[in-house]
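Shown here is one chain on its own, the form predicted on its own, set out as structure tokens.
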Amino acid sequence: MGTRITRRSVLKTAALGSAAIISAPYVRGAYAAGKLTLGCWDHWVPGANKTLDKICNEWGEKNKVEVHIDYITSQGEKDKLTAAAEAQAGTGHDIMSHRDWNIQVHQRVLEPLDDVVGQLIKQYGPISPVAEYLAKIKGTWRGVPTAVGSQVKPCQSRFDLFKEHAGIDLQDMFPADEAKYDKAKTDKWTWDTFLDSAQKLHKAGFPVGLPMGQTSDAVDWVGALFNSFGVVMVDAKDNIKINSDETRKALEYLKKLMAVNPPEVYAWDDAGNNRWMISGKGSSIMNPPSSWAVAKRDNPTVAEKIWHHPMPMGPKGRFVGQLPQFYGLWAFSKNKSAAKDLLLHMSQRESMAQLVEASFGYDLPSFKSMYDFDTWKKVGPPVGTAYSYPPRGDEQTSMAGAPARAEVGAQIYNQAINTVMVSKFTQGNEKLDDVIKWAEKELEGTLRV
């Protein structure tokens, strides 16, 4: 059990006008007893919700607080619609799950959580820059990063096909032990190497499958590639930077890469690349272990040949798309002190380890110090397949839309400006300068907020 919050310390902090680190035990009193309600993302992994129930109920029993969780599906964006309705009505759950940009959307009705996040950083060290970008609004944390549903999207490849057709041993290059990474080998895993491999695999009849629609899987991997080439759409000072040599080089590269993808990738939703890998036709996608987990059930001969490993490196580094989830505490909650204490409990290393195990390694904490959990070392087959799912080595996390201020970044992301640019150039065969001019006009529109 982690450190606790007292209502007195919270009030004292507010009176001083600063976000102090909270360390005293939570004490049940007239303003804290009773009930806490949570609206949580409904996990796709069977049984994962039960683990969250267990963690919250243990805390509730110990602190004599009744905890009730409603699991809300993200299908049809029902979770976001529910959060929007509660924010507008000023009533609902005490704690609510928020995906991607929703902390920014609801910042005005979310309680500051500097005390909770400050305590976690004190305990566990640096937090993901992407989590900070999405949940620390104008210097104030409005959400607590959670492992539940949080993900990155590195390469998920068939090591047998890469070895046979491209002459690359991915298991040797990225072994299931970061201490054994050899920089001389990992430095060779570049976007040029990926393109060469993709061309050979395409010729052999096992193309890579990289979505190029307007859903998150596409936006995230293209955003990571753009970052690795040094592409900036809008900087933190509202300067539009898309008209650059870096943008031209990235798009010229993608013209070659998309030519060796199956043509249907332009119409894929977020399940398209999963189905491609599970079918046995695909050689590499960029995705969490969800497709591998389904392949274990539906096509085990494919699953046992899958290896998760870092993204290719570009001229400006190696980046992987990250999509964290958060818990927010509504400002209209009647039980804030207890809610903050529960958030601390849910975020402790012991709790996170249970959540990661329940999701078979899919859920990803925002603290790199937690990347040593045994789950990623042990899940299989093959054993070690998910070890390099968390960012390791020189891989940095990436968020399409950054470094623009969050209000602008959210529009860049949700309008999928990066993948639309690529589609115009690679599928629509529009001139490069015309594509960039189109993007400039779209980006001008995002600044009118």
Second form
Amino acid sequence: MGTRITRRSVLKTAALGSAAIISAPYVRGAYAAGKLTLGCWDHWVPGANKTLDKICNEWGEKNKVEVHIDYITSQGEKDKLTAAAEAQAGTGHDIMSHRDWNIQVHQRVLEPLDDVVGQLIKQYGPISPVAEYLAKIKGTWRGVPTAVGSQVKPCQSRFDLFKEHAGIDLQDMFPADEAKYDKAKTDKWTWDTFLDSAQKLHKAGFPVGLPMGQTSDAVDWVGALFNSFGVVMVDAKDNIKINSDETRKALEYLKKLMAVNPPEVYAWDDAGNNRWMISGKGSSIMNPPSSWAVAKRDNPTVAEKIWHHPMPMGPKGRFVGQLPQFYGLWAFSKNKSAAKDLLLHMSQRESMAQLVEASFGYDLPSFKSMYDFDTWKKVGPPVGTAYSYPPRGDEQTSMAGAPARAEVGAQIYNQAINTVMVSKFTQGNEKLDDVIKWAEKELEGTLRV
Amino acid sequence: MADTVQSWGPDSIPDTAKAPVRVKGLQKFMRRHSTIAVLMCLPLIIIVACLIVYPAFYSIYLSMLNKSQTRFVGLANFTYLLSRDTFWMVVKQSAIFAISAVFFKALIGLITAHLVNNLPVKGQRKWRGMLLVPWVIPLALSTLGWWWLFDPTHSAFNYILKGMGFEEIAWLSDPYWARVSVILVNVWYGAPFFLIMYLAALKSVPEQLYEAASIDGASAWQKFIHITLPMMHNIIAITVLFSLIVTFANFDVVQIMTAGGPRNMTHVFATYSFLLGIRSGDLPLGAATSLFMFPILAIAAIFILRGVRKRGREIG
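Which structure goes with the form predicted in complex with the partner chain, now that we have seen the form predicted on its own?
Starting with the chain above, the whole complex follows.
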């Protein structure tokens, strides 16, 4: 008895096939099923990795793909070393986490992901300009921004100390509801106000702690300050622009600000400012809520007086340093279609909400439309402390090294040319013109082809 | 019984019995000392070839490519480095770091070796064991311990200094103190190596020479200058060379303590190479930076080994 093919059965099969393609557009290709391996950033929040496991395994079970995740620590740059080794060897995981500039570094061996990111933009609207700057290389997306490990570094201040010694009510200025932001009040939060507060807090014995070493926390906040003063180191057309009035004004300002910081900030690594805040000695740092989360465990009386709020405004606007992470798909992966579908699944709003919740609000998606997750409203004490951790109001994200070409920006950022400049001027007491001349020479080097 | 009688004719020799001729040849081949030596060293030779020779040649090749590794640029990376002020600062710092660290390691090693050598035999072993501890602990781990002692904000040393009424020292935040700190940790780690080498050398100096010198009325200092030092000359030269190579290539101490800061003023070749090659994604430039160590160390090795050979000939 043969099977009769009717017009109706053909249409039914086609409809089912179309539905499958829509729900999982990449898996239903020749490489359906099989295995996928991921090399992911090892989260510092206990339990956060398990949420990522759960999200990936759910997808794996549904699509009959075996998913294996290796978590690689960023301590000692082990994740970057692994990525460099895999890129050179042309073998390794299928999907790999990439921090900061690593998409640009490995662009030649990363699969274009325009289809995946294009789909996400369609779903969730505009993406962070910093994420675009770092992962869209020559018009092609080579990485998908993820919430895991992505962060901004706004002000994290002791609202009690600011109220008592500087006369500023930060909770009133930046309440835990963006709709209640009062422009007349927020406009007063400028770098001049910050300096004035820092001087008063220093006098009161609770200095602000702004790192000035050569690690990312230092580079990021100085990058944000430079942007708000309009400092451009190298523009997008490879012109060196550091010798400007804006640079001089920013450095003169920093000379006054660094004088009221503890002298050890020049040796702080990324944990130095956290320890400063947690110890109860500090009044303000520029950091994600990680230090608050540790204080909640180790020094709860300090934690309950911490408030996250936007950065001060400068002549050119209000900027906050952003450090997104991405997933890249190696060009040598054997299961690209499945990998793309997994990336799409991991980037859905539901997945992102779970990841943000698991990290107590530390992880930050690159889509502004996702800044309304409940996590930031409810974590505490004090309740609402992390509400203004994602950029709110007129705060824009920034990246030290931009707007130079990403290859150039990576050199500027990783060699910490901005903080070395500031250190030379404020700690080394070198002449302003000599510092600018030094920076010009270093920047010339970053333009090397 | 006839079937048990065996004849010794050439046809009666079974094929298997002919084999010993070849075995004998193989045995002879294997008995050659040089062959055995080569075979026994083969695993090491393979490891050295794979993990040292190949990467060394690969890094030379890498250092001659452009930033994106798509074009051969000859010596352009080297000439570029030579034109940078920061690179020359790294050269200067590497030299200061290696020379001062090796000098203090040798000096402390020599003094401690004499002290231990003069201890009663009974307690000597305990002291030798204790003094070797810094060398036995993994460097990354012990440096982390030192970092805590020098911590920019909560330094244990500063706590003690403050308690004694002294000013606090900016161990890691002042660039000059930061240089002192990294050298200090390197000396702490490396001095036991010199101690053990010098102790072995001291024990090999014939006692009769000292007895003869005593009869001639030589002082302890004269014995040290005219007997101990000449007898230890070669071991001092070899240990200094070995330590110079290891110290020049040091990475852990500087990376953990200061990561090259403040103001790039503690970078050495290895950390600067890591910064350029891995962190900034310019592998060819990173490779070129690390290769700059090679000529410096090669020149040092030639001079030191020439001295060792010369003294060897004099003694011979």
